[in-house]
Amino acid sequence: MLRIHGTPRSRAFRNIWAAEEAGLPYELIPTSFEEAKSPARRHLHPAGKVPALEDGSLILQESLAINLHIARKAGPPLLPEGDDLSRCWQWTLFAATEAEPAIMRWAYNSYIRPPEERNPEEARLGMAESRPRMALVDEHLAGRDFLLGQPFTVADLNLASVWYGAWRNGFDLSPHPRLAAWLDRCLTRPAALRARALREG
């Protein structure tokens, strides 16, 4: 059984969603940000962060890598074969290196930090940095329901999970209608709704 250490209101949400999509049994081990820093848990994540995954003797960190592992266990269609496998890697790295740093700059200064700690200029810059990344995906989605066309894959899950906070917390997606519709399709899937119930409940 997969053991996911973290809280649904962290990046562990992505792993819960992946396990739900994969149909794999999992146990969520509630672990706060502070608990993750304790010496007793450093074997799970040397940096003292969440999430971490235990799968038998395997321990993994990094939420998007964990999702690729979960998808590999499930196989197609969540993790396809051939060239589409490489495309899943491509979009996962895009999520990590292009999408997430920009959107988190906006998120920290829009809804994550207490109001007195938010910097409106940083929020503006995060939004400005996110726009070209979103425009690229919006253009790519022309004529496609999902990033690889059909069906939904871990590529969609990983990128949509990075932009979940923006979708949920008022980022203006109107300039990117195909992206907005794609996020709606991804984040209202039955497995996503089950994961969201844990995060949003």
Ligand SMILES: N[C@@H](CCC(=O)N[C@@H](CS)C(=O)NCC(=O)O)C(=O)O
Second form
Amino acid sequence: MLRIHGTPRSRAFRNIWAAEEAGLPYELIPTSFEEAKSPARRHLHPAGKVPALEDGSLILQESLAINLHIARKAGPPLLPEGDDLSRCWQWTLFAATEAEPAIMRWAYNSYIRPPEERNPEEARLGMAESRPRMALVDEHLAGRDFLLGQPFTVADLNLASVWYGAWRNGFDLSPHPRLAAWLDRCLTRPAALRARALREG
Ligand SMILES: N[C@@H](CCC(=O)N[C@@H](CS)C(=O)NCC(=O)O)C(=O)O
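So the form predicted on its own is up there; where is the form predicted together with the ligand?
Every chain and every other molecule in the complex is listed next, the one we just looked at coming first.
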């Protein structure tokens, strides 16, 4: 049984979605940001953050790596083999190193932090940094339903989960219509809807 530590309103949302896509049984261990810092939980996340995954004797941090692990357990089609496996690593690293830092700069300063702590210039820079990354994916999606063509894989899950907050919180996606349509496709899958119900419901 997978044990996911976090809350649906944290990055644990991605792991819930992945477990739902994989069809693997999982237990959500509700863990607030404060609880995650408790010394008793440091073995789960030495940095005192969420999410963390327990799978038997394996303990993992990093939400996108946790998703690769969940997908590995599920196997194809969620985690394909051969060159498509390498493409999943490529898109996951793009999500972690290119997409997420830029979009979080926007997100913290447009809807996550309390209004008095938001810096509009930081939000503007986060949006400006996100645009070329979104344009790149928009162009890649020409003639493709998903990042690897067909079918949906963990590459889609990981990148769509990084841009989920933007999609949900008013980031103007109109300059990137293929990206917007792809996010709609990913985030309205039955497994995504089940995960979203826990977060948004
Ligand atoms: N790169 C990490 C980021 C983990 C992270 O920053 N988690 C947030 C919640 S989504 C957290 O625990 N924040 C509390 C804090 O930083 O004190 C991942 O993807 O798992």
